[in-house]
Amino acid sequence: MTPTSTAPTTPFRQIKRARVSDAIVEQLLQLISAGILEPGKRLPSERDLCKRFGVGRTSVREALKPLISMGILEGRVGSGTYVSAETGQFQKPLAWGLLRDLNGQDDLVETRHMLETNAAHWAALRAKPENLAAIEASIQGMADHLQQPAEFQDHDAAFHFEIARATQNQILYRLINVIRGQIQTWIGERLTLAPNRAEALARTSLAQHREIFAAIKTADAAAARTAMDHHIQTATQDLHRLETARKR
């Protein structure tokens, strides 16, 4: 008889560029767009996943984070990574198009403005109990985390998903998933570039989230909008100011 081979298969490639992290989003976006990875499906442990990449375990993290953040994939705490529920509505030309191709910085910055402050005026007027509650958490979770940018970082990003899911508007929220990646790698460099200036900008910033928060608490959707525009533009002049700074 001859012997079968033990081996498992998989659809994972060994990654062998440059860019490692980037390489490790890219296979796992084909994998998605081409039904291998399902939507609900849990993907392997993140050791498992170093080894079927053949990377270590902090570029996979770093591959991981923003497809968490524009909402592709889904953590569950103790329970993994899974592809997100929603993750179909994902699969269409236009979006991968936007998330290939939106790079510069200032049509991000135009995209995010247009967006967002239109996201705030309506989560005024539509979010539910149970967004408010979820909103004035990650609020906390910033408050919480005012001397490590990271994990500030997320629930930074929470914050803005969180509003754009009070708008009840499934449209608006996939578009603002589909660049919010990009906008936390933007958002992260504003912390980085300055790390001696991290904690007082992140308590900037926290005052401005909880601004916007009132607002919508209080169903005042031209203050909410008034709000987020304001918080938007001081974070892009912010992020100009310490590039413009490091290039000196």
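This one's a predicted model, so the numbers in the text were calculated from it and none came from an experiment. Residue numbers count along the first chain shown, from 1. Take the two forms, find the largest set of C-alpha atoms that superpose within 1.5 Å, and that set is the rigid core. First, how it differs from the form predicted together with the DNA.
- The rigid-core alignment places the CA of Ile232 less than 2 Å apart between these two forms.
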Second form
There are 2 protein chains.
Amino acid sequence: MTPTSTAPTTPFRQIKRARVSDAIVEQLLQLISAGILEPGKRLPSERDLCKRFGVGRTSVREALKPLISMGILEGRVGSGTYVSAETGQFQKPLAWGLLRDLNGQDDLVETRHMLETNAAHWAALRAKPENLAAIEASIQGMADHLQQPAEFQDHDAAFHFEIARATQNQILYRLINVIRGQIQTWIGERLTLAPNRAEALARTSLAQHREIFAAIKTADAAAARTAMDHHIQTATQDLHRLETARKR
Amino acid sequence: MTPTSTAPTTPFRQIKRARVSDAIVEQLLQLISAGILEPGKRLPSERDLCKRFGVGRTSVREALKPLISMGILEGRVGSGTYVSAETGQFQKPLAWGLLRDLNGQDDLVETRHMLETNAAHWAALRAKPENLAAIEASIQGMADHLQQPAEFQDHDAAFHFEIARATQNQILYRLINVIRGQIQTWIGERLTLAPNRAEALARTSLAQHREIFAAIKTADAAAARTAMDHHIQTATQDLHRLETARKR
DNA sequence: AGATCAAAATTGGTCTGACCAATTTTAAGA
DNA sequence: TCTTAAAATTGGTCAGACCAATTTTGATCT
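Okay, that's the form predicted alone, but what's the structure of the form predicted together with the DNA?
Below is the entire complex, every chain and molecule, led by the chain shown above.
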């Protein structure tokens, strides 16, 4: 890669003793990235792959194993090995690397705040018509389920995902995805503990979402950021309040 | 999928058919996180682990495999399996999840900018004496190596790492770590292509670093953010300029 | 023909035992 | 004590077998 010449940096490549399984992993990842192996699709049985690759079953399995434990593939006994649904793909390794042994969830909340406010900013500047449509749809979904916490939460999550997507920044999207996924559980737990307040919170939340959307729609980045900032702060406080209220 | 009717969220746990290897993975990860398996340390041979866990070698290997391919463990034939050095631990899974098939590096630069400006902000508010000392040391390191691009770059990187650490936000630290690591290569390539300009860039950079540090030292979050913003914008522009200059 | 359901085939998960090549340990020889 | 060659150890791979879950098949009954 490096054009070298004077190059102080290593002109020599590490000799890599070919590890069979790694080579297979590489091929499979490429097939997936290339879209040849679509999400949900079943790949040939292990015994088939053995013949195709010309290797033993051990090697095939050792190649599949990391991909499975990273959530890219999914093994179902008796059925076969499948490419995981796009959502959640590569989530596990991300979560492993990012969220392993955290003390509390303060870091989580703080990082989320940081990412989402910036996401609102960029979404306002870059959202395409289809992004706006998707965001609006999620708002409609929330409005339709004000009294069903679980469904409301799903659409709430969708709202934030779509904003992240609208930034056209893949890294930002993935980050928000994984962090939101982690926080989601926490939110759900607290909401089910105080179901009577859920609807009130939902109404407040919905209003704020509309505000954010309006700012994004008019490409007002600063307003979008402010609105998102306000929304997340409110939501976080509400959830904390639910928690402390419960404890007393 | 939707957790059904009245019962908002599932009070029941998914029955997980125990996958032997997954259980082992969990145990190993825990041992590593708990520090019982320190970086660099050798773990028992596979055949030993078989006896200890009371499972076949296949299962042990299938447990080790994901950890190895994620860079957490390292297998050396004839020698044993070792816990990887702390640096870069869990980096690979993070990088896999976050940085796989990106189009360009615009997302990278943009995300870095977002993370680092926020890091400066929080570092200013939370830096402990030892953090300030570490940051100052990295600045000194830069000052001492103005004419050695490679060394300068190392201390430059250290500066940003230490700021990330000073935020006391683990997630932010890990993120900056992995993204910076990715960008680092890119920076190095460009700098070695125009070694004559390296020193001038280094001097500018150093001055900006001092500015950032001053703001952090006085706990002026806004100033720290502004200074970091300015620094990263300058640096990015300079590197872009180097690149276009080379192409002509 | 269509539906039902039990037997057969397929599939991922695990176990056992074996061999290879790289490495480490041991022990013999100088 | 130092060298060095043989032996033991170790991760990587292969082969064959069995299990349990699942899918497919095919015979039976309606």
